[in-house]
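Okay, so here's just one chain, in structure tokens, the form predicted alone.
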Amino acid sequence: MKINVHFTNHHFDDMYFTGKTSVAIDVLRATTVIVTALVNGAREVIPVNSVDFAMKISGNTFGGQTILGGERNTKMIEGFTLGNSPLEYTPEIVAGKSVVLYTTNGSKAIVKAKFSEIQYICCFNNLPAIANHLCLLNKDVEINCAGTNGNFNMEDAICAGRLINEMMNFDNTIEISDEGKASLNLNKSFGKNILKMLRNSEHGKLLIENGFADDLKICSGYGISNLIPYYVSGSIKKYDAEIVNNINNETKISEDAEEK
């Protein structure tokens, strides 16, 4: 089992991901809105890589059961239901829809890794979980960093290494690639106190200065949730075994079909 981090994907075509295990990190705050979305009841939540995609979608299905949420720069965009805090995402408001959400970094960095055999989205808050289930699945790991406008941030570093540590505590013979290592390294030296950290990121300081400082309380949350949510046919739900596994059965019997 090989654990390959990317702090950036920008430099990745769309098909670099194909047939492979990936997971998706934005802890500020992409991967958290995800997660705190559907543990409050969201049906599912689909990531796109523009507003126009994002507005087109929205006003073409489920009945109005769709909500748009995300940012641009740290702001709500105009026409949009909901930003891209985590406390926006309440039982109230998201129970029951489906969330269309575009962010400046995060739901694109999903989109980018479309084409993997199964993608997972992991923030601080399911972190444990997620680390538990890839070593249960035992397959090659792509860790896909979200960054901040194609360059490195430390929140995703950190988050990355974090997870390659705890999957180290069920199996000490992972295969570590070098960004691996060096994300292992990070969260050794920063990674104690996550709020701390995320606060003194360049990323968690214009949060705060944008008046997001309570989202740095959330978003530090670790092992709150035991959520793993996957990414599918365009949107992202609750893990369930016996979906994804006759998910991936119906492709396969698909390819064959196909190949004869």
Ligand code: MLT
Given for the second form:
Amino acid sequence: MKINVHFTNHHFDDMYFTGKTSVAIDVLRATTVIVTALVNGAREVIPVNSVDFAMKISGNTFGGQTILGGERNTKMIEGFTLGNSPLEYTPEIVAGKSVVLYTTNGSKAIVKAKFSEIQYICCFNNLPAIANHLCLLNKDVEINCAGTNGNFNMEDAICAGRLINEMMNFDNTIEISDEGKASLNLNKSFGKNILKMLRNSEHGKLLIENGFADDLKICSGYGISNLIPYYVSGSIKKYDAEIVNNINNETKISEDAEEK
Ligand code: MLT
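Based on the form predicted alone presented above, generate the structure block for the form predicted in complex with the ligand.
Every component of the complex follows; first up is the chain already shown.
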């Protein structure tokens, strides 16, 4: 099994992930919000890469069961019901709903990897569960860090490093790319105290300045959920082994048909 890490995804096009197994990471805060929403009973999360598209697919499209959430410059967007704080995604608000999510980097990174065979959503909250699952899956993995506006960010790189480190505990034969090795070292140097690391990161500081200090506590929670969210056909749902097997079988059937 090979693991590759991308500290940002702005330098390649949407076709790059075609047919691959990928993992999206945006610790502050999109992937933490997605895990929280699904843990609290959201039916699905639909990540989008523009506010216009978010508006278009919300409303009555899904029988009035959609909620618009997300942020611009960390703040709630006019016309949206929720911002991008995991604390807002309570069971009372999200249970049974389709959450349409637009965020500056995270939702766009997920949409960018839309052609992945399967794409998992990871943050510190569900990292051990994702590591375990990927090792059982035993396929090459592309870790897609959302980064910040096309640039590297510390928290996503360290989360990637921690994910690889956990996977190496299951399987010490894993092959790791140079970016993967760099993220492992970053995790070793700065990842021991996750909350402290988040508070010292550039985006963490901005969130504190904008009144979201408590979000960092939620985002630093390590392994507090076993949820494995996966994105396929435009929406993120809780992993269900049976559904995923069907998807894999369908892919296999269409590949076989192409070969004939
Ligand atoms: C993003 O997608 O850039 C983030 O989730 C921003 C934020 O902290 O809300």
